[in-house]
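Next comes just one chain, in structure tokens: the form predicted alone.
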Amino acid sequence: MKIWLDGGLQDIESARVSVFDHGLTVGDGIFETVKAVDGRPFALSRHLDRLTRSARGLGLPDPDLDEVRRACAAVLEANPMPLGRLRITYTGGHGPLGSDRGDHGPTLVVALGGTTRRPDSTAVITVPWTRNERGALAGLKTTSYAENVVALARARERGASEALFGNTVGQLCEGTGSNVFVVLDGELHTPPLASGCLAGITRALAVEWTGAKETDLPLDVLGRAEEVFLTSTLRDVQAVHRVDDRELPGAPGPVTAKAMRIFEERSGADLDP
């Protein structure tokens, strides 16, 4: 297995990464998981044009954006796989054992690991942890992911893959690693980005290609809605057939399916959109 670490391809087992690194003692990064599918990578230009917002939302340099499509080439190509998360890790650098960065210049790591299509419809919990929408890194796609795994955590717990959060008001966000949308009434919501969720790429497509509508929505609306799905780089549009302890019998349902057909024939016809 190779991976792209400051400059040029390594080897995974003689790659290193400073223990100063910012990203390790601090959380001091931002990343991009981007599905790839026979060595090519999906909408790796919205990808590319949010790890440049991240960048700037945590203060960091924008990445050289030449380089990082140059080590993603790289390691498609040094490893080939049908399925493939690439994940793409820019960091603060070497830095003091504090909050104060260093002058070291940023990292940057591209690697590549297999994964295997999701099941059309999934599990989902609710927790009584916060997203805080007027928060620093609100909207930030940063590696200081803590709170994501304590969540992640209690939903496998209850035989779940994703948790959902509300905000800091009582209304819907995001789960731990995806975008959520509702049918009410026959009629497709998501959230708005003001409610503290990522600017998903994966979202944005959903909502371009469907028409569905960003709307403030409170968190119990997972109680009443009449379909739930999920969407996320390697979820795509996958479908709820469980919000806790309330079953969606028939997931997916007819507007999601329609939105998973939807997604499947755009996504297949342009690799980035």
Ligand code: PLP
Second form
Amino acid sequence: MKIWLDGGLQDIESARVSVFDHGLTVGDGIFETVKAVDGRPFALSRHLDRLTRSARGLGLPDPDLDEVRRACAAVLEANPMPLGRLRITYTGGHGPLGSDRGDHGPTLVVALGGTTRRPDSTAVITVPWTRNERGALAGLKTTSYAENVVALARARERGASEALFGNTVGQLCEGTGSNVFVVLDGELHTPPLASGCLAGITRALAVEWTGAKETDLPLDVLGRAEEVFLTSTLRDVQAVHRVDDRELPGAPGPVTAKAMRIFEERSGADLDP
Ligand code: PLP
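If the structure you just shared is the form predicted alone, then what does the corresponding form predicted in complex with the ligand look like?
Then the entire complex follows, led off by the chain already shown.
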């Protein structure tokens, strides 16, 4: 396996970053996960726009997007696989312990992992912890993911694959690694970005392609929604058949099934030639 580090391809076994890299010591980093089908990245431009937005939000220098594109192409070429996930990690770099930011310039790593198609439906739980929609990191895709790790572990303990968060004012927000959509009276809704959720690339495409409304939704909407689904780069559109103890028999319901179909058809096209 070859990864991109320090401006070129390296063997994963010998690639090294500093133990004082600020991405490691304080989570001062950002990332993107990009689906790659037959060696072609899906919606790469949208991911790179978000990478730049996240960098600016964290006060990191803008990433060199030409280098990131070259890195993605080189890593995909060096590690052929039918369905993969590119992982772009960009951190503040390394510096002496206690320094505010690395003084050797940012670290860019691009790696590729395998992935498999997710089942058509899944179980989710809600967790009591909240997303802070007014926090400094709201909407940024940072490597400070520990809260998601904790929530996901709770989900796994309960036989679910995702945990959903509300925000500080009790509204539905997002999952640990996905956005959420609900059907109410036959209409499709998803929380607005102001809820503190990540501006998911799959979410944006699903909104564009289905006309879903962006609506403030109380967390308890999950107790009465006719259908619920998740969106993410690795799940695409995935129906939810259980929320906590509430079963949603027949998932995917008609609205979800239509969204899945539309996504399947349109995401086959090369969004990023
Ligand atoms: N929300 C969070 C917190 C995420 O980490 C992710 C993806 O990793 C998403 C939503 C979905 O975003 P995307 O569709 O761009 O993968």
